[in-house]
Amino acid sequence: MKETILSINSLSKSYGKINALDNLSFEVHKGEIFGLLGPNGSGKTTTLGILLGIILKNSGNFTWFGENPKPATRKHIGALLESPLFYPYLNAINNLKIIVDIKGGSYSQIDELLKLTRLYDRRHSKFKTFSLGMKQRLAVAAALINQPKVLILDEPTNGLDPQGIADIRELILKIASEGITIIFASHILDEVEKICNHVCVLNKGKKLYAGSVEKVLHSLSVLELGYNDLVKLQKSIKNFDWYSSSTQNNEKLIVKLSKTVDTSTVNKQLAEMGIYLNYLSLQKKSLEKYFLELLSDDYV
């Protein structure tokens, strides 16, 4: 069993009469990339509030690497949310030192974190001057600092253009590939998918599923497939391992899948079996959908 990074208890946290988090549980292990998905005010935000000791649960417990939480605990701990906060008027540098001297360290770290956030030209600009990109890789070289054991992410990619989700995605992957242990919150499905090995999906502050993102993945999937005898279709692929239950519509074969497979596997093996098909589609779900369909289902 892998080293319990983060462990949660019957959470709860409510805003007058609205349950903001509502008795959740999940547990984060050494090295996981760890998705929280859910749609907007679905408790995320909330959840690494309480993780971050800035909001105060009202019932429940986390533990943080076995302990108890301490404020010293959260040295440890690089967080990255949705708007970065610094102080305006102090320039890149000193905004930075501000952290090391909260976390203690040495200021030398600062340069390079910097460069690799490509900020080193503007370290001494104030932070009121960047652009909203630079202010959110500001905040991944704040994050950073003191080689945290655990990265938590809020959103990080909300409202930049391409090259800064881009380049927020590349620096997650390269940090992760280091063996710190990432919980990241999206309500972006294909983000999570990108990025995520585990994952807990929340909806309304409850969970409504945890475990690995290749689990949740194929349930989100739906093959599409055209051919002449549906039903002769319909019995040759019965024995794919991928295969869990198909219905027929609209002249073709929708098929719920057990794990993930790819098209041109799946055109392969029917191929294989003399079955050349007329139509060949992968849909995923919308996150939408795939909610209502949760709650719905018995996965609750």
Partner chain sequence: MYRLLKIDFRKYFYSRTFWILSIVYLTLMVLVFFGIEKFLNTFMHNASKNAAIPIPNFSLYSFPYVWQNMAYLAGFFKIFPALIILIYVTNEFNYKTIRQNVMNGLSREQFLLSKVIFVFLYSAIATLVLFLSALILGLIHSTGYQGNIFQHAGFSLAYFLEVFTFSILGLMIGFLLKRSGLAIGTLILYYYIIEPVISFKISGKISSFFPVKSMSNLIDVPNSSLMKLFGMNFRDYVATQDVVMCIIYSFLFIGIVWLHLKHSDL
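For comparison with the form predicted together with the partner chain, kindly provide the form predicted on its own.
So it's only the chain below, everything else dropped.
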């Protein structure tokens, strides 16, 4: 069983009559890149603020590393919540030295962090000369000081150009490969789909879905099968491990999948049963379309 890094139970927060969070519950496990996905005002930043002790909750509870939060817990969590703020006339090294002094640690880690974030060649450049993407990467380096177990990022690609977004994506994946659990809040669906392996979809403080991205994408994939006897075809595929359910539509069988399967496997399995399809197509709905459908539901 995977180690639980974060467990949230019925967390709620209101600002007057506005419910920023409404009985939010989910878990994050060790090694996950966990995405908090939702439009602006969905409760993402409020959630992260509560988890970091910046915002007080109204009700509910949460644990870090199996324990109730305490001051020592914060040492194991690195965070980038807002636009990076550094001294503009200091270079990258000296700005990070200040963070090391605040957190307590050794200057010896600075060079490795600058190499990790691909800023080593600009280590003597003043912060004010950095592009927005470079500033974000320096902020990530600062968040990684003292080797935290968890890295929290709130909209880290906001305002970046395509190259800057790709740089942050590559950096997040590299950090995760080193065993650090990442909680990544974003409203950009494409980034969540490319980066995260688990996701919690929020809107107006409510959880609409929590689980693996892979499971969501499985549920969004359907097979379209054509054959001269759809009744026989439907009976023949019910015992396959990828079969979930099916309906007939326009002389085709539309099959919902329980797991990922490629068309060549389907074709081979049916051919071995003497069934030769005249049409076979795998249709995938994007995470974006799924997300928009969730937001259009009645309870939102």
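Residue numbers count along the first chain shown, from 1. Only the largest set of C-alpha atoms that superpose within 1.5 Å between the two forms is called the rigid core. These numbers were taken from a predicted model, which means no experiment stands behind them.
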Is there a C-alpha shift of 2 Å or more at residue 95 between the two forms once the rigid core is superposed?
-> yes
Tell me, please, whether between the two forms the C-alpha of residue 61 is shifted by 2 Å or more, with the rigid core used for superposition.
-> no
Displaced residue check between the two forms: residue 243, CA, 2 Å or over, core reference = yes
